[in-house]
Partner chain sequence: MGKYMARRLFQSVLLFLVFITITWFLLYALPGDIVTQKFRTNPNIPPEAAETAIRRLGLDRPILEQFWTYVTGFFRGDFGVSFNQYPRPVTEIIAERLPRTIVLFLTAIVTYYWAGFIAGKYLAWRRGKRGEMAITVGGVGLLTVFYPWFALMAIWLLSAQLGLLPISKFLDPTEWRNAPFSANEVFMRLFWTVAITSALLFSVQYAANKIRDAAPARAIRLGGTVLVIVGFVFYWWGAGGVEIRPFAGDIAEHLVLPVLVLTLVNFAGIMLLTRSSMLETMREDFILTARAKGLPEKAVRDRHAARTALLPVTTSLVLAVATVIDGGIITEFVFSWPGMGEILISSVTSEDIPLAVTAFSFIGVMALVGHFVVDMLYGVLDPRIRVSSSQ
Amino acid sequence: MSRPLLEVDHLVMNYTTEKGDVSAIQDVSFTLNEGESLGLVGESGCGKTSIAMSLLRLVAENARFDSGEIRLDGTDLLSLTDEEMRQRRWNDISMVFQGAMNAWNPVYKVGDQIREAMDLHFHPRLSNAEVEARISKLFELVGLNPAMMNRYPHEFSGGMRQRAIIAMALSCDPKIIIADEPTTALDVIVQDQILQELKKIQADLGMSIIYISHDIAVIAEVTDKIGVMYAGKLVELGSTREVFARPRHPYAFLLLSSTPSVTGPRRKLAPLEGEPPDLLNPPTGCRFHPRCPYATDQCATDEPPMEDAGDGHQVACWNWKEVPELGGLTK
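Is it possible to get the structure of the chain by itself, in the form predicted alone?
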C-alpha cells in the first residue's frame, strides 16, 4: 500500500465580496497517495479550480480559509509563511495551468521562462549548462524537440505549448502535479496524446497527479479515483471504475447519464436540468436538492454527511440507495 502524500481535511474557503461571502469550498476532505491519480470533476463554478489554487496557496486576495488543513507529507501548508510556501511550490507541488495559449510570456523564449522557474525554485542551484541539459531532457520527456527551447511561444502549436507547460511543471521534480483542464482548446487527437503523455510520465517518475476537468469522460482515461464536486462540496468519492459502474450520488448519476458512451448497450441520454446555485446564497440542506429527482423534505433542511456506500465509495446523500444502476456505462 502506498502512503498518503496529500491530505485535505475539512477544508472551508470563502471569497469575500461586496455582496457577501461566496462559499467556494465547503468542508472538502480527500487523500492522495504516492503515485496515485485523482480526478476532480463537476460543472463550471463548482470549486475545482479553487481547490487547486488552495493547494498551491495561490488564491485571490479576497480568499479566506475559515477552517481545515492541507497536509503535504504531514506539514499543513496553510500554516506556512509566504516564503516557506514559495519554497514548496514547484519543488513539492506544481501545476499545469489552464489555457496554455495564454500561459506564456510572448516576448521571452520558452526555454528562458522554464529556466526562470528553475532559478526561483529548484534546489540545489544548477549551472547554466546543467539547466540547459535538464530542459533538453524535459522536452524529450514530453515529446518535444529540445531545439524548440530557443523559440518563442508563437512558434509553437497549441499542443506543443501544452507539452512545454508540462515540461515547466516537471522542471523542479515535484511530488504532485495539478493539471487544471490540461486539454482545453485542443482537438481530440491532441487531447488524447497529451493525456497519454501525462499518464506515461506519471508511471515513469512515480509522481501523483490531480486532474481537474468538467469533462468526466476525459478524467476516466487517466485516473485511479474520482471526486465529484457540486457547488463547492465534494459529493462523491471513489475509484474511477466503481464511480463509472455505479454512481451513488444523484448528481454523479445524472452527470454520467448525460454523457454518451461508445461501449456497452445503447441507452437514452438523460439531461441534467436546472442551473447550479448562487454560492452567495446557497440552498439549505443538500445543495443539489433543488435539481434532484430523488429529493425529500429532509434534503431541503439537513446537510448530508459523507458516508461509506461500499466498494470504497463515499457519498454525501440521504437517498443514495434510491439511485438506480446506470445501465452499461463502464470504464
Contents of the next structure:
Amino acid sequence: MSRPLLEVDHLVMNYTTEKGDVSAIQDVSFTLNEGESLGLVGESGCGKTSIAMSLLRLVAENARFDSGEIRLDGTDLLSLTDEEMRQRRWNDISMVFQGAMNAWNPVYKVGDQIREAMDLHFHPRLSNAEVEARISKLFELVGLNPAMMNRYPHEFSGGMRQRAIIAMALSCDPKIIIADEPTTALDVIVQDQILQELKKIQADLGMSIIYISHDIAVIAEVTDKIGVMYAGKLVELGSTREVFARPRHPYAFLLLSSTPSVTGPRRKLAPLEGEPPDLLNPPTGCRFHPRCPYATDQCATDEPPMEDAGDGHQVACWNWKEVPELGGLTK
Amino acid sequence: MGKYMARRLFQSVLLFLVFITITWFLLYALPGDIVTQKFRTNPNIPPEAAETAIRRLGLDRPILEQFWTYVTGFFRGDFGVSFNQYPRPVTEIIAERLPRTIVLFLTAIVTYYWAGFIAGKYLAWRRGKRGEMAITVGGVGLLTVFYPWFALMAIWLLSAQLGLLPISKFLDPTEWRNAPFSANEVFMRLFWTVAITSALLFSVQYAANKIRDAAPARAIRLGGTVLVIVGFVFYWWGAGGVEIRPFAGDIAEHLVLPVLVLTLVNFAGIMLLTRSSMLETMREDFILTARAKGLPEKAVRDRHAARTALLPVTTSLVLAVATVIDGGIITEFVFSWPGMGEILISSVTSEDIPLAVTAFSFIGVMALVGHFVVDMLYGVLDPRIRVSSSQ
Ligand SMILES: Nc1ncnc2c1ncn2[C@@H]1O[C@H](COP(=O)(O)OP(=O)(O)OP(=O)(O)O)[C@@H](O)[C@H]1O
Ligand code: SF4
Ligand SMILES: [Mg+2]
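And the form predicted together with the partner chain, for comparison with the form predicted alone?
Zooming out: every chain and molecule, the one shown earlier first.
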C-alpha cells in the first residue's frame, strides 16, 4: 500500500522571461505512495500548476528544469525522450485541468474524445463495443448518463463536463490523477458532490490522486496528506490531520487561522498581511520573511531547510517551535 | 440540420426577391425613356418593326405588370429578350457566359483556399522558426499589391516574355474552327469535372478522418485519392472524354494564368487568417488536453488545432464570394475572359436592360448560393450550430 510511487526530489524549475528568471519551483520534494491522496495548497501564483505540469512534462516552452528529479516507479521522467514521455501521459498520469470547462474540443463528441485516449494507450486495443462499454461504465461511475457519450461538449453543463473529464482521466487506468482546482468554477454543492465522488472512486480503484487548490478547506476532507506551498517552495508537509490540528509553519498557521472553521473551536481571524512576493526577484533567505510575524535576522539571509517536526510532519522554518497551537489564539 | 437548411433556403429566396425587386426597378428607372430611345427614335429600326418589337417585348404594358412578368419568368428560366441582340433570349446569353465564370472562379477559390490553409497551418505550427518571417512578408506583399497591375505583369512575364502560357481569352479560336463541340459544352464538362473531383477528394478525406486506426486511414486516404485521379485520367483519356479532350485542354491551358494570378493574390489572405486562427486555437485548453492525453504532435496539430481553426476560415468563404463579384469584373476584363463580369459592364453601358437585370440577378444568385453553401458547410463543421439548430 505505501510503496513510494512518485518521488519529486529537490525539483528546481524556472521560467525564462525577458525580465529574468521566474522562480516557480524552488527545491520542492515530496513523495506520493500508491493509493494515497496528496493536497497541494497555496495562494494564487505560488507554483501549484507549475508542479502539476512538470509531472506531465507539459510545461510552457520557456520553462527550464535546472535540477532535481521526478521519479515515477523509480524512472526519472525528466530524463525520458519526448516520445517515451508521450507514451506515459494519461497512461501513467492523467490530469483534470484547472478551468477544465474548456478542456473539451467543441467539434468532437465527448465519447470520441475519451476513445481517442484509449486508442492510444490501451493494449491490446479494445473493439468499438468494448470501448463503448468501458465509457458507459466510467460515465456511470462519475454520475453521468452513458447516452451522453454521443453528445457534444456544448450540450453538457459545467458540472457534467467536469464529471466527463474525470471519466476521461480514469479511462486508461492511470496510476496517478492530478486534479488542479478541479471544482473551482463550479457552485459549492456540485463542487462537494464531485469531490466526494472522486474520493469514493479513488477508494474503489486504488489510484493515487494529487489535489491542487488555493482553498485548504476544500481539499482537507479528501486528502491523506497536505503540502503547503509558498512562493515556489513547499514549506510544510504532513498528514492532513496533523497539518490541520497543528500547523507548524507561520504561513500555514496564518492561512488556517484565517480559514473560518465550522466544526472546530472558534478561532480569532489573524489576517495575512502584505502581498505575495514577485517570483522574478524572490526574497532572500526564507521567502516568507517580509510578511512573517515570527521572522528573525537569520530568516532574511538563510534559507530554512525542511526539518522533521515529529511524526513525519515536515516544516521549512527556522522558528517553527515559536508558532503557537491554533487553539491558543482563541481567547 | 434539415430544418436549418430549409430555414436558410427560405431566407435566401426571400432575400433574393428583395434583391431582384430593387435591381429591376433601379435599372428600369434609368434616366431617359429607354423604350423611346432604343426603339422609336432609333434610325436603324423602321417604325413598324419598332412597334412590333415593343409589343413583343411587353414594353407597352404597365410597369408593374412588366415586373411581374419578369419575376415569374425568372423562376421558369425565362429571362426575357435582349434589347441589343433582339430577338435573342437572355437565357441563351447567360447559359453561355455563366459556366465560364463559374469554372474560372470555382477553380481559383478551391486552389487558393487549399493552398492558403495548408500554408497557414504550417506557419502557425512552426511559429518563430526560420522561414516564417519570409513567408509572412511575402504573403502580405502579395495581399497588398495592386491587383490589375499584378495581373498585367504576370501576363507580360509568363505569356509575352517567356511564352509559357496563352496571353488571354478563354480559348484559341484557330483550334476551334471546325470543332464538333461548342465552347459551352466543353465548359459544362469542365465544370462537372472540377465539381465532382473536388467533392470526391473531400469525401475521401472525410471518410479517412472517421477511421480510428492510423494505418487503414492512411490506406483509404491514399487509395481514395489515387482512385479519383485514375478515374479522372480514365474519363478524359479513355472513356467519354477522348474527342473533347483537346478542346478541354485548350480551355484548361487558358485557365492556368488567371487561376494562378487569383491564387497568388488571394491565398495570402487565407494563409494569414488560418495562421491567426491556428495560433488562437493553439492557446485553447483543449489543445493542452490533447497533449496531456499523449497524442503525437501531428495529431494535436491536424485533428485538434487545424480542424477547429478551420471554422473562421470557412466563414471567410462568404467574403470570397464577394471577391468573385467585384474582383471578377477586373479579372475578366484583364484576361479578356468573356464571362458574367463582362456582360455586367457591357449591358449596363449599352442599356440592354433585360440582360443587365438578369446579369445582376445572377450575381445575386451566386452570392446567395455561395452564402448558403458556406452556411451548410459551417453547419457540417461546427456541431454547436448543427445540433442547436436541429432541436
Ligand atoms: N510561462 C510562464 N512564463 C513566465 N512565468 C510564468 C509562466 N507560467 C507561470 N508563470 C509564473 O509562475 C508562477 C507560478 O505559476 P503557477 O501557474 O504555477 O501558479 P499557481 O499556483 O497554479 O497559481 P493559480 O492558483 O493562480 O493557478 C506565477 O508567478 C506565474 O506568474
Ligand atoms: S523561516 Fe523565519 S521568516 Fe520564514 S517562516 Fe520561519 S520564521 Fe518566518
Ligand atoms: Mg494554477
